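Only one chain is included here, represented as structure tokens and corresponding to the form predicted alone.
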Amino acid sequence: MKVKLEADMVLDEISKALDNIEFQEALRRASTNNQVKVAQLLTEKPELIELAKEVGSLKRRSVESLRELVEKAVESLRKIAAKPYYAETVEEARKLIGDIVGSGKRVVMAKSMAATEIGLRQYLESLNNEVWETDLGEFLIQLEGSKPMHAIAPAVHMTRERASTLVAEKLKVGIPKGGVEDIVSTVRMFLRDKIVTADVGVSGANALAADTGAIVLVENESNIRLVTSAPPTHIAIVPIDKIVPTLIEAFKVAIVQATYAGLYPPTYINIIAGPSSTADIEQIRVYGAQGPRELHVILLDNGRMKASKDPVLKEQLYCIRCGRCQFECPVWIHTANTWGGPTYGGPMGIVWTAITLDPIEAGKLAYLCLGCGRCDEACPVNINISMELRHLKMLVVQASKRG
């Protein structure tokens, strides 16, 4: 059963983001940071520009065989050991991971928008397991009890004061007010006894290659190593959008998207090909060294195939989600994610949530577009995102008359 969206209900939320003092604080400071780190970078490493133009290029090829794609890496899935599935809804999604950890497990998760897609973590709550996000600001995101508020950096809406604060409460620990380093440090010790007990980890995929099935994770906290290695069960929830036909494809996807994230180069760039295994005894392969025994791939449609029908709304499918258009769109750097769906926002986000929920909900947000095309600009795959926007606008319009 999907989430009905309240478009009155966002626009409350929206209200309260507005009259928020710190909430705008955090914002302005994000925004003007990432914006002033990714010219710059962009300025000293054209280069960077020439390969996402290469990206685009090769998700618009993509999108156009995806459903081809999709049985390809289902195929090298299984020849490397690990186990896909392909979930249509969110419903089929939890289902296929709940049964996979069962109950009473501890569940360590790396950040995955489309793990919150699917209400994921809530979930495996519910089925008595107990559930750690890892990376800082979904972790930020999980004490707080709310949502992410960017699609790479989720506590965007909280300035270092306010993290602060809701640490030292929510772990019982004394923490110098505004000390980022205090808390990075906190949440280290709280988060590694977590992890190294874990009975399974979650993570998603910046992009999966159809012809190896390997997996690319791009990072730099270090916690999704960490999450997909120390657990004997990892379980990988891939959008059927983020698949390519090949892996030296899926690397240049993760080095944009960590570019335009205004995080080159990144820290880590992980390939994960199936479970852990050796075969230093008489070359005999055996599953299950140092790392995961079981390695589930969760393939996820929950609209994406249906949209890459439409001649409008396929192009979001060439999304990398770096969250440029965020970060430039004058309405986000005042709303955060509040503008939008249960996941997703700004921009790019409003169009996600036509895919993932229901277009016409999502159209009547639309409206709040201010048309200006900064999302068009900033975008590194040429999405047109101003031009999605209108076309959701229209579809209320047209809903409307039908009465």
The other form holds:
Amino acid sequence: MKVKLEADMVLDEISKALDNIEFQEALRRASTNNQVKVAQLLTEKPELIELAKEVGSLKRRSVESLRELVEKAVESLRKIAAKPYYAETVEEARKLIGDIVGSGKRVVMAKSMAATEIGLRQYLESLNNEVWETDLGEFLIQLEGSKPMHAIAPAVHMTRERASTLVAEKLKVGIPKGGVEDIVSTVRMFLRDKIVTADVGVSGANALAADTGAIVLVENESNIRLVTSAPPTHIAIVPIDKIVPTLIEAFKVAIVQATYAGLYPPTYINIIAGPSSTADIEQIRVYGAQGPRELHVILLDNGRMKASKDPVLKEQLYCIRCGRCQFECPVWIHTANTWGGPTYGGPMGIVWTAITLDPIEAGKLAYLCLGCGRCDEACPVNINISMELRHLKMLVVQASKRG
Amino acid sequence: MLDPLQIVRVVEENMKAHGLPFPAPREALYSWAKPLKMPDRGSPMLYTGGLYQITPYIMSVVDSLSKFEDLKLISVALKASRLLSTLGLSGLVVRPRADTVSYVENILRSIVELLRKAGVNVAYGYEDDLYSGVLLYDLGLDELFKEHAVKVYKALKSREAKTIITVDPHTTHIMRSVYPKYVEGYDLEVKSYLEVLAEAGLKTEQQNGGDVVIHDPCLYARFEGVIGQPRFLLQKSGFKVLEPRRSGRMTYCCGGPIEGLAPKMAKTIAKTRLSELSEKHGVIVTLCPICYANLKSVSDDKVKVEDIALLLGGREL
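Other form of same protein, the form predicted together with the partner chain, not the form predicted alone:
Once more the chain from above appears, this time first in line as the rest of the complex follows.
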């Protein structure tokens, strides 16, 4: 189950995607809708552009003191009765989570790119657990057996027709073809029972505040609320680049991420600072009131600390995963994340793949970059993405000279 | 889809052999200039960097590559690289179409005439109008690029250039924003001819040029701040400039930069852009030879793609 990347195979997938009319149509609809929506939003609320600049600068400060922030976060998490762990590699992260979950359990997952990065669903299944994605897009990906095609909208490549056929076939239910509402209610009913009876809920994080250990999660579906509160155990996987100094700053990151994803105001912003507890009886603190009794926080490194020391690649750590660069990229809107590694794709995703998996194979994919700079222009936190991609090409050339 | 390292090697070999990224004769870069009798040293100096002149050769190479892709002979990169290493891509016969050669040469002549009319008499380096090395930089061949950039800089200095006037966005960007990072002591002032013409105030005879829709090249619009000048010049020459949905700083790429690696994808992107442009009007004005070549290659009879220098010079074909 090793997560790996071979540029040649990716190129083959891209060729197929270019020939797939339905895939192309779904992406055309989604990217046009998204471009128009975000442009409108930013015209109406220019203060959000200012907020994005602020987030850009706070992320830069955070990356400069990443190690200290990690230490502080660990300390803060302990203070709020959460259990922090530092996972340097994919294998370590899986092992830590596998030990917490065990086997024969029911696990529900709220959409997390970090979980995909460590291949968590497949790993937990290999330990004989029953695992369900609860974000609708991610659930469709699970049914399809494919990979997320966008950071925020994983099933962006599916038309409503494809989605309804898939759900009807896999869940063995009757759904009118193309009925979006029918898909949503069918999946809601199917997942509701899984969530309520799950032993473990797994989430990612949009940001983690080092000063308090609070995790901030933004969403519209409310699946994150359910997954992080219904099961008795909550595991949050937090890539270390998501750590910022304060809770207020973490909140700002979530707002900006939602804005540039075209979802403003977001329906829900969750702040989770410790396991659920009550002191209603004699002021004695008891954990596991209505929410989880245990909160485990996996701080995922997987190449990020090293990247924070690299003068070029460290820029990627400012990324808030809004996926704006993807929707604006002339290449990505024809390939989605087929142009990318197993987890991340498109402009920012090639660089994330380089950091978390393999700089040379990712660098080969960078050759499909036009260098047109639309991603740089679109990025809310002003990352020079096209420059990073060119840098990766240079690494490929250098590696080929070394043989 | 091609193995990127295959293209990298082809470009590297060609550069080392004759200073150009694809097999093309050296004279192709400067033979157009002879009838214009520009002084061969001094400043400001016209520096083309060769991109317009090699465009017909690039188009020819891309044509050959597209054939492989169309025939599904290279459905995967690995297969492609095996196929091409037996054939030897650098051994491909590159014969440009005569009409595209004369088209780009007309553009260059028009640029010199426009500058003269605006009172700017340029010198020209002829044999020292070397390729700028844009592609080396874009492909990540940094070491070779640096070596080449130093050579280009020395050649320009030997011709007494202080200010160079560039003719396309790629060369403008590389000379103005990239060379200073690679060439020690770099002191050339770099201006695009569109900036020079806009500053000098274009003398115009044309009164009613009609409507044109403008396609901003990425590097001018996003990296070099050349957005207002082409609009000003076209309007002054009697054209009404229409804006496509995506223009200026948010302009949309023509797909050109990956035409050699992924011809099918490049064409798909070009088609997307062409339909967006032609929605507004049937005459599209380009400011870059790569944009011209790509949009032209996917256009039909209903659409006219024209270089700005020909429109401004009143010598469109």
